[in-house]
Amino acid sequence: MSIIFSRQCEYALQATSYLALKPAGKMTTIKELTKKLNIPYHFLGKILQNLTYKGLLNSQKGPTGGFSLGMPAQEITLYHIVDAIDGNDFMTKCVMGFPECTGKNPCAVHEKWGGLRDGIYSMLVNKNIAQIAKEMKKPEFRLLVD
């Protein structure tokens, strides 16, 4: 599991890599997406499901069904994947947890996460899902397309 992202988020972010990977407005079924994926089926369902009522996925119904990218890969970011199922509340609270946590009133790591969580911000609003998918197909990752 992440050090800051759920897993639900981990799994939208690996799902939306994959549908990049598959040409525009094709649908994939959620059983592909598990299979290939290893992400329980319902599990995937409603994280699916809230990403394609945020607008990033769209959906269809029925026997040639399924979920395809909701706008063109190159302008969903990471950080659409991310504020869509776990918000940004990364970017404003304090990484122990203290509520009172401020640059007045620091933590023993206010100053460093204040630049670890700049770095990310700027990591995730700077790569898009068509650049993660293309860096997805090399050897190493081994993500498995049809």
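Model, not experiment: these values are computed from the prediction. Positions refer to the first chain, counted from 1. Between two forms, the rigid core is defined as the largest C-alpha subset superposing within 1.5 Å. First, how it differs from the form predicted together with the DNA.
When the rigid core is held fixed, the Cα atom of Phe98 travels 2 angstroms or more between these two forms.
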Contents of the next structure:
Protein chains: 2
Amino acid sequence: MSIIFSRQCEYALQATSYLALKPAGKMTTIKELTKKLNIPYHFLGKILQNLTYKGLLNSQKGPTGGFSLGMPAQEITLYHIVDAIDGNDFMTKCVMGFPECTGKNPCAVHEKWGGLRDGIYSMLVNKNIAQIAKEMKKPEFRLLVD
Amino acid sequence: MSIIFSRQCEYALQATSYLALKPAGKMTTIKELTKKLNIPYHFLGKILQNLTYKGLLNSQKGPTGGFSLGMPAQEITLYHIVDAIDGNDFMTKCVMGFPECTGKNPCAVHEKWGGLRDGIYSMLVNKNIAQIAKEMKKPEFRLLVD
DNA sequence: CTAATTTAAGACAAGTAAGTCTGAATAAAC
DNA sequence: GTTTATTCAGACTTACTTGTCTTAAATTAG
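For the form predicted together with the DNA instead of the form predicted on its own, what are the coordinates?
The complete assembly is shown below, putting the previous chain first.
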């Protein structure tokens, strides 16, 4: 049972963050990503393909090929990734699953959840992967880059 | 793709809330719940069985049988239900899925997510299903109880 | 005791997410 | 042009979640 985001989405967040550690335009192979992040090879391939299709990444085939960020790391927020993979259902649906729950017909935790949900949203929107990468370089969080 | 809680868990929250609308000890059949809440009959049966096994509900077989709350509605919080069905993974796991992310080795959103997660936790713990039922009776949220 | 009604239990089916495998397309290097 | 390394694409498998069906067990009412 995954927590709030799908496994795919978690992998996507991790992989893009890792790419943000590299100089802009530098190509990184699936092999390297898969090894450093412990993500199944072909599964990650599909995820990156998807992100490439959505414009968040660039890809190049052949030797020296791989993936790089499709725009400056400062411009890619966590929300971009989450939205591309999982969509924004969590922003609109009732947390208790009541189909009849809306703003005009709110369930008992509608307001409370609304605040928390907005908090999650702003966390995702206000955090870009350049910041993430910077934090990842700190000795507190060791995810070795070669 | 369900939002934060599993479908089962959403059903459990809805069903227990509905039971809290009834006088304490009053038995309600799966048939009634399934009809009012639009939840698949046998699937709901299994969920209620599980909640009964965990002590949150009472059950009785035979005519006049059904389910009722296993303790006073004021004492059953949303967290009791969520924990019984989905467990508490969302309280402990990294939101980005980093296995190496811990308090000592925090990912870039560890702190921020920690605050939000605690907000969700306190929403769940501070809301009991008597309160939920009370809100559900308001005309704003119409879920007819004959 | 019998009939009717309900939960209990388990096998099964369908749907979705996760992961694997193989071969094609592309591009670099020699 | 051949070789090699890589992404691209699709079929396939596996695992998990959700939903269905059938029968057994329990309990009430007559």
